[in-house]
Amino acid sequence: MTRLTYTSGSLDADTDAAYEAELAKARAEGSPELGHWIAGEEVAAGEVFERENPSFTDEIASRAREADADVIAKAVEAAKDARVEWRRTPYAERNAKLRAAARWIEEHVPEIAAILSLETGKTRIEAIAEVQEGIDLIETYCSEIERNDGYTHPLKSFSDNEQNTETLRPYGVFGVIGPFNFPFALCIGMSSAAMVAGNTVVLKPSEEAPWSAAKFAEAMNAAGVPAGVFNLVHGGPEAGKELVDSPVDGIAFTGSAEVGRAIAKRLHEGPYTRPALTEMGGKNPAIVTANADVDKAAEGIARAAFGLSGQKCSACSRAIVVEDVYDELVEKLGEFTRGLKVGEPGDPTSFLGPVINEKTVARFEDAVEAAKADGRIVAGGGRPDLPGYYVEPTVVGDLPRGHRLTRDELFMPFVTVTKVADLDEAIEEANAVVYGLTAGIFTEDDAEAEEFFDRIEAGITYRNRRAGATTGAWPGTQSFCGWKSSGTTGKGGLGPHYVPQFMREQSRTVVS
């Protein structure tokens, strides 16, 4: 099987064929009526809801049952019942179970990738790479707890008969709420980090992609993870609210800033504060200076803006360009964008698939009207004649400084280009939003790059990345941390500081 990341690798003929066969099968059969997974058993409770295929909206992609308060209470109780035994399980044994799940996933890559394409409209390379990312997230977090020997360290002692150590211990039960855009990898990432640390988990995936998350539950079961350590409940916003309001010991969340801040506020209420680990999107800029390779910049911006139809937290939604190269950049970005094919995931030449739902289409159409009124559409702005939620990748220039299209997170294939006088003004414009997730710069000047890295308010930064100006972070290669309204902890996933956030410190003094 071909190994991909979001910025490297290509498919071989066997992988292509396997994916296409699984996608055809998934389209023909759809998912079963997915139940919840609680205490090691499937629970068929709640009304069935349907998820349409965004590529072919007359087809149903998946069906699942809506969890009510009683179902979520049972899942949380199962996690509580399992937490003591799981935290007392040596981390090497916990890792062995999670790595067994990763091996099961590796044996089912084409099947899971096809389900991801069916539910989210991802192209084949994006879908296969996401499954690989899930595998690598498990390995990254297992390796981190091994590298830190379970996060237990000796401390100084002032007498021979006194031994002092400090250790990190799990909180107990974590609720995990996943997004639609990376419904497999990010549900795995948050859940596996919690479990590596010794917590038990109740996962509520996005209602847009229940089937892909159910495959993760299948992997946990196949790996022999003890009953109650991992639990899965399906449903929409009400189910998520019930989970946040339940007696869990913490929440890990990926989604909008509005919802993430509400979760953090809720967990800070009550008799004591509980951790809310959130990743909450961005309005990510790519700066292009007068010393940039403009061809490299145009391609890097387009790939970052339009991969996954712009529905990445890290998508480039703003190009900020020094006036000396503005016209050249706009021309080349428009040209590159017009060469990108929009199509369904089964077409191997598609660069973009559909957006996730009708609400996103409406948001796109509203943005296009605003761009026509206040700026200039350089490329795109329309809808292809295809049987799904398809929109054209769109480039907009000449908007007034501070326009809402340059400030609001849109989450679709739409990028604005803003002209500035120099690097100083470019950095000020880049930082003039409430978000601080990713940012990139294109410059061949080392001093300019250093100025950017020093002043930019973003947790993930790139220089001269043609494969994706602001996108493509990978477990163990780039950490994924949001500043400002993009996160609540100042530390993020994929890197060395994530797993400890699922634990709290305890100092131990033993006198003999």
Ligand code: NAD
Second form
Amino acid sequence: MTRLTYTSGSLDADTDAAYEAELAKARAEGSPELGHWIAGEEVAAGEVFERENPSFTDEIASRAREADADVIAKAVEAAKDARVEWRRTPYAERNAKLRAAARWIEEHVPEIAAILSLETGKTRIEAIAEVQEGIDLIETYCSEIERNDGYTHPLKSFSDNEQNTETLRPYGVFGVIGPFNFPFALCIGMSSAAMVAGNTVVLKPSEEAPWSAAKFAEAMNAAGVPAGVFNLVHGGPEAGKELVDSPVDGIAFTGSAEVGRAIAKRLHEGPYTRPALTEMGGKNPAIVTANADVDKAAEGIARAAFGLSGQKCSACSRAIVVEDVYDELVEKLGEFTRGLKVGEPGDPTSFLGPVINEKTVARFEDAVEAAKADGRIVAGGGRPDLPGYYVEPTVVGDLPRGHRLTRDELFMPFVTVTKVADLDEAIEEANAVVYGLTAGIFTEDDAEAEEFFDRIEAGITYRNRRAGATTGAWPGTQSFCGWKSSGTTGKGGLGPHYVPQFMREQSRTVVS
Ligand code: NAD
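Form predicted together with the ligand structure, per the form predicted on its own context:
After this comes the whole thing, all chains and molecules, with the earlier chain placed first.
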């Protein structure tokens, strides 16, 4: 099996064939009616909801049951019952279980990738890379607790008969709420970090992709993770709210800023504050200076803007270009964009598949109208004649400074290009949004790059990345921290500071 990341490689013939066979099967059969997983058992409770295939909207991709308050309460209870034993299990044994789940996933890559393509419309390269990311997230977090030897350290003492240590301890039960765009990798990332740290978990994945997340539950069961340590409940925002309102000890959330901030607020109410680890949206800029290689910049911006149909939190949605190279960049970006193929994920030549749902298509049409009224469509703006939620990758120039299309997260294949006088103004414009997730710069000048890294308000930054101006972070390679409205804790996923956020500190003084 070829190992892919979001920014590397292409598939080999065997991988292609295996993926295509699995996609045909998944499409023909759809998911079984998915129940919840509570205390190691599948629970068929609640109304059935259906998820359509965004690439062929007259087909159903998956069916699952909506968890009500009773189901959520049972799942949280099961996680509470399992937490003491899991906490007391040495981290090496916990890691062994999680790594066994990773091995199971490794043996099911084409099948899981096909399900991801079916439910989210992502292309095969994006889907296979996402499965690989899930595996690497487990490995990264297991390695972190090993590298830190369980996060226990000796402290100073004032006398020979006093021994002082400090240790990080799990909170107990974490509720985990996932987004639609990486429904496998991010549910795994948040849940596995919580479990590596010794917490038990109740996961509620996105209602748009229940089948993808259910594969993780299958991996956990196959790995022999003890009953109740990992529980899965399906459903939409109502189920999410129930989980937030339940007596969990903390929530890990990845999704929109609006929902994430509401969750954080809720967890600060009540008898005491509970941790809300939130990773949220972005309005990610790529700056192009007068000293940039403009070909590199145009390709890097297009790849980051249109990969996964612009539905990555890290997608580049704003190019900010110094006036000396503005016309050249606009022309090259438009040309590169017109060469990208929109098509069904099963077609290996598709660069982007459909967007996730009808609401996103409506948002696209509204944005195109606004762009026509207030700016200029350089490329795209239309809808291909295909039987799903397809829209063209779109480049917009000449909008007035501060226009809402250059400020609000749109989450679709849509990038604006803003002209500025110099680097100073470019950085000001880049920072003029509430978000602070990813950012890129194209310059061949080291001093310009240093100025950018020093002043940019973003947690994940790149220079001269042709493979993706602002996208493609990978576990253990880039840490992924949202600043401002893109996160709440000042520490992110994928890197060395994630696992400890699922733990709290205790010092121990023992006098003999
Ligand atoms: P969303 O906020 O609409 O939904 C995310 C999850 O929250 C879903 O499971 C949903 O059912 C649940 N939910 C919705 N309302 C809720 C409520 N009131 N209480 C509790 N749960 C609720 O986000 P989405 O559309 O699934 O995902 C796209 C968003 O996620 C974008 O804003 C994107 O930038 C962001 N995202 C961020 C990162 C990151 O690492 N920073 C990664 C991926 C996606």
